[in-house]
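A single chain comes next, written as structure tokens; it is the form predicted alone.
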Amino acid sequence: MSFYGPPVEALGRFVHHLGAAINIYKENNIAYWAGDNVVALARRFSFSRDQRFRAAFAKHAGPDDDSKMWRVATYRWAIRSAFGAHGDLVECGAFKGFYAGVAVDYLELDRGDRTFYLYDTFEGLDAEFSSEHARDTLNPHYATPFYENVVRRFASYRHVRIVKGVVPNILSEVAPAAVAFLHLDMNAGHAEHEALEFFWPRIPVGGVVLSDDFGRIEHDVYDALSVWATHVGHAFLELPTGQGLLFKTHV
């Protein structure tokens, strides 16, 4: 189980009692999900029984990534749902390339003709487009040579393009003309708003936008994206995973 938020001493009691409740479901052979601050009981969780997905997930996952399986399953579903729209695939906030690696393998994206653009500074959040709190929380995780590691991860993929730079600034230099799928995972409302505003005219009807942190209270993404979406006559669907999903239905 993976949970965070309350003080550690209170969280320990919470996890203990939650574990006891989950054991009841386990003893009665009833499906459950507990991780990534999500508890769901008596659901099907069909993604967890997809062996091809599990293999792709295991290939790219790190030691602390198991709790993200539901999020990654939603991500690859969103990409698949965008196949009916014209355009390339874009991820703003690639980090280690974990999500993208799973999707490229599971959906066999390298066999197609779409380019997958992976944007990141690979050095941490930029001060111009993120809060001090977000930088203090997240930038220490960029201590290792991320860019080189991501380049190695995708070295054998023909249709993955890794773009190092600050979003949105880098977009005026490198960006596809049409975008069928846009993933926003920069943990910063200002940066994600600017990226979405830049790409929106390039997303055709039927295109899909997925925000990884839309519903998560530890980030400032919700207000920035929900207000923007209202202005263009659309709305994000907040998912139990904390993600936000939007289909472009009209110009």
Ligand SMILES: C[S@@+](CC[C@H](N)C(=O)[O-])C[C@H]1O[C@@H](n2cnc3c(N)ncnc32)[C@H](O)[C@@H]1O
Second form
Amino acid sequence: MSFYGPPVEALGRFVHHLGAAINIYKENNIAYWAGDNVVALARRFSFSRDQRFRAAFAKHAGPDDDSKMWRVATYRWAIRSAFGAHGDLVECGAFKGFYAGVAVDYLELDRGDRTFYLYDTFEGLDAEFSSEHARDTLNPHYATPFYENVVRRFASYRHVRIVKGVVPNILSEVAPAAVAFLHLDMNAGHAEHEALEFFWPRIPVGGVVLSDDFGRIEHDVYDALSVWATHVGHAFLELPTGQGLLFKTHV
Ligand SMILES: C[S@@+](CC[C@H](N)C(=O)[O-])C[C@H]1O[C@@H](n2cnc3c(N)ncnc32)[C@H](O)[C@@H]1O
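Form predicted alone done, so how does the form predicted together with the ligand look?
Complete assembly follows, chain above in first position.
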């Protein structure tokens, strides 16, 4: 179970009691979800019974990624839901290409004609577009070079385009003219706000924006995105997974 929030010394007690509560559901054969800072009891969790999704997930997930299954299920649903809109697919913050890999395989994106643009510095958060606190906490995770691995992972996919650079600066050099799906996953409110502002005029009605960290209190994404969205007459829906989902409904 991956949980955080209370002081470290209280977490042990929390996980212990939570484990005891979860055991009651287990013993009674009632479905539950406990991971990624989410506890949900007696729900369907239909995504976890989709065998094709599970196979794509298992192919791309790392050893600690199981708790992200609900988030990735939302992500592939959001991409699928954007198919009604004209345009390419964009991810700002691709890291090792885990989410994108699952989506490309599960949705067979390579058989279609949309290009999936995967943007990343491949070196962690950029100093100009993130807080010092976020960089101090997160950049150690991005210290081992991963660009080559991502290139290898997608080498056989014709419709994946890997773009190395700082968002938003790189967008003036490489960016699709129309975007049906925009995923914001840079753990940096400033960079995500700039990306949303840049792409918004390129997203047609019916296009979808998904923010991976919208509702998570450990990141500074919520204020940056929600305030901007109100300026264009839209609002993100905060999901239990911590993600924020927005459909463009009007220009
Ligand atoms: C949480 S990870 C993305 C996870 C990814 N979506 C996946 O499938 O696992 C955040 C990524 O954002 C990248 N990043 C942060 N700030 C950035 C910026 N301003 N421009 C480009 N990439 C950035 C980091 O290098 C890191 O790889």
